[in-house]
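In the block that follows, a single chain appears as structure tokens, in the form predicted on its own.
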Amino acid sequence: MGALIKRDILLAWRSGGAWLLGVIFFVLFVTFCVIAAGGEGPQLEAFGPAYIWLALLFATLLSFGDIFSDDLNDGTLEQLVLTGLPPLAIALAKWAGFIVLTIGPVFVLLPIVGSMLGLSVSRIAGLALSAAFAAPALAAYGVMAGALMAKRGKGGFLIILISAPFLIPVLIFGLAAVDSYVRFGILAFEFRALAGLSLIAMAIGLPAAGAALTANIE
């Protein structure tokens, strides 16, 4: 599995820069809310958590259906499979590549683009925390949905409707534990709710995933 881990990370990192489309949108994206608030004021640091939060979210959906397709299409997957590796233990390999290669970059930039939107350092940190303790939920529900449609090439908006409902209460949750950091820290109900919901989303969706390849390699 660490191979796996570890060859789809190289994969990335020599296919000419299509792992950042993510992170550039997530850069654009809050830029262009920068611009459309008029670029300060309260009304900008008031609803930057949500503004970052939703590039977040957007920025990890455009990568769903990446997860699976190419390594389907090209007979990776079969093979994989063959050597004996269970679906369940390539779906848990490409839920912790996809952590590293998409969330990881997108982690790095919060604190830049928090202080492009004038947050204080207390939201910033409970923002980065918030996505931390959100990041295995996200990567879990985005290997179910790229498993389910890997035979429909990227998914495309089916992917949009599968994830959305999953994603609405992590959303949720992580909005509001970044105020609840500033006044409760770590300790806030909000971060043991995402860490709850990002057990709940690997008990769900790794399995999910296994058995969307099994069925898709049969």
Second form
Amino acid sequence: MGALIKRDILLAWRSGGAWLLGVIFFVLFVTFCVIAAGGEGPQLEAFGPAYIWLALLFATLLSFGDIFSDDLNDGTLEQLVLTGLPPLAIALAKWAGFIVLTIGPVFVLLPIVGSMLGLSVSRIAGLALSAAFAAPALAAYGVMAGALMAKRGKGGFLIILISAPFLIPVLIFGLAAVDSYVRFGILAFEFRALAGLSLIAMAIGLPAAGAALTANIE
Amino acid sequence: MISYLANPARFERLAKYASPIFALVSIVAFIIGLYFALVKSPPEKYQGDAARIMYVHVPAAWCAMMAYTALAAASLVSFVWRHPLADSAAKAFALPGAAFTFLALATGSLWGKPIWNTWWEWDGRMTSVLVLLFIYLAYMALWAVIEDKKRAARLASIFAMVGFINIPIIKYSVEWWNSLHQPASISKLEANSIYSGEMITALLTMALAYTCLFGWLSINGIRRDIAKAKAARPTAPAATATITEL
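Starting from the form predicted on its own, produce the coordinates for the form predicted together with its partner chain.
Entire complex below, previous chain first.
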């Protein structure tokens, strides 16, 4: 399983920068939001966390289709199952890889994008923490949706429709956590709620992803 | 009983009688329920005649959740035992369920305008029911998009079971979050209830009508699915024998 995570990271590293497209999209999306909002004034600071959260959400949503489709189409997935690796372990490895490769780079850019929007340091810290608490949930539902739609290539809009119902609570609590962090710090109720959502997502999404992989291979 | 019905031919024989019974009960209950709802029951104490929309709103919401629970249960059966009839059932529950969800949202919106002075409020109950509608749509889209029907059955059943976590969220949303939506009022009947006997009769009759409508629609959906599967099956070439005289 560790080898599988390492392989994913290595593949991404040698892909000639394709794995960075998600982060570039993240910055682009924030730019679009700022331009659409007029680029000036106090509403930019008020809605800044919302823009950044939306950018994170869309950057992950659009990556869900890539999680399994290549490995399924070139037969890697079948070979992995043939080696006796349980599908749940494959799902777990892909989940870890997704967090490292797709959500991880966002954290590097968060302070930069946040200060471009004029957010205070504590709100940027709250954003980073809420994204960190939500990352396992985003990745778990992403792996599930990716596994369900693996045979359909990129999945397109359907993969968004499949994962969106589960991501709505994550978005709600993720944004609430940013504001609560400024007032109550890390002990705010929303962080516990996010951690709970993440645990539920892992407990439900990863086995579902494993079952979907089995269904796609058999 | 379930395993008895699991044979499509046996189901077909029972459904031939069950379908018109459900239809008849549903229509009669609708007539009685609407009479009680619109004529017999008194206007509500605080909301006046506007509260009468309750008689179409509440049963629709109940049925939307019941339909999803049935869908998830059928998906579980389909996932564990791989029974094609359970697939047909789950598939047949989806469209009426989505329709009830939409009806609950639409009537709720119409009710909200005069009472809360807003068509829509992004609170726990409304958002979670909207999420339920998305789950129904995604479920039906999964069936529509995946060509291999066996694989579609597996994947859709996995998705339906995961989506079931939304049902308890809907149920408890009015208790967990501050909401404009009023909490469950029927199961907590007390002496000082604001609901009179006629109102309860109207509501329960309407609920019966909706439930039977759901049963009618889904039985017909299952029968249609069985018939489609039968039509798609290639007919075996008739055995031919030639007698040659020796």
